[in-house]
Every structure is written in C-alpha cells, then in structure tokens.
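Just the one chain here, the form predicted on its own, laid out as structure tokens.
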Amino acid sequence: MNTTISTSTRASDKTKALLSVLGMLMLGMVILFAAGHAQSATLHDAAHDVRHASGFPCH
C-alpha cells in the first residue's frame, strides 16, 4: 500500500511540475505577444528596445 501512496505521490508531483512549467511558458508568450502588439508608444518602444538588446529579430 505505501508503494502505490508513493508512486501516486510521484506521478502527482510530475503533473504538478508540468502544469507551472506550461502555465508560466503561457504567461510569458502573453507577455511577449502583448508587449510586441502594444499600441501604446512607450511599451512598444520599451519591448522594442529589449528586442535589440536580446538579439530577437523585430524588422
């Protein structure tokens, strides 16, 4: 009974690991597809500006 406790334990763990690992890729893509689309001057310029610097391609 402790080996399936364990096991389940484990698995729950990976899924748990999983679900931030996809949910902060998402938030980031958000960010970025936000900051990248942004009418406002100031945060298109600044997510431009950290585009150079980075090396991403913009133009």
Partner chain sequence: MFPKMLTSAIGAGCAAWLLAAVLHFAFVQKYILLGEEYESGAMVHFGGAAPPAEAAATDAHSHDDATAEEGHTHDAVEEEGHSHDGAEAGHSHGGGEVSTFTRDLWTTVFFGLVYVAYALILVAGFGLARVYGKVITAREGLLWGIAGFAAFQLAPAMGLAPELPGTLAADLGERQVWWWGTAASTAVALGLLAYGRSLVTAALAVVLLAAPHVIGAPELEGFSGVAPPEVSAAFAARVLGVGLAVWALMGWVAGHLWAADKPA
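Form predicted together with the partner chain structure, per the form predicted on its own context:
Nothing else is written out below except the one chain.
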C-alpha cells in the first residue's frame, strides 16, 4: 500500500517537473521567435542588428 502511494507520488512529481520543463522551454521559444524571427515590420526594424549579429535569417 505504502509502496503504491509512494510510487504514484513520485510519478506525479515527475509529471509536474516535466510540465515545468515544457513550460520553460515553450516560454523561451516564444520569446526567441518574437525577438529573432517574427516578421512584423516594427519588430524587424528594432531587432535588425541583433538578428544579423545572432545569425538569424533576417530578410
């Protein structure tokens, strides 16, 4: 019984940790896309030098 509870708690902790990892990854990718790749004219002009200097495809 105790073993079952402990196992399911560990599984739940692992799921929560993996969700945190996924959330972190998505947050990073969304910001990276907006700053480095989105083609709104305003974003592009403001980020122009950074995009060239980071090796992102710019134009």
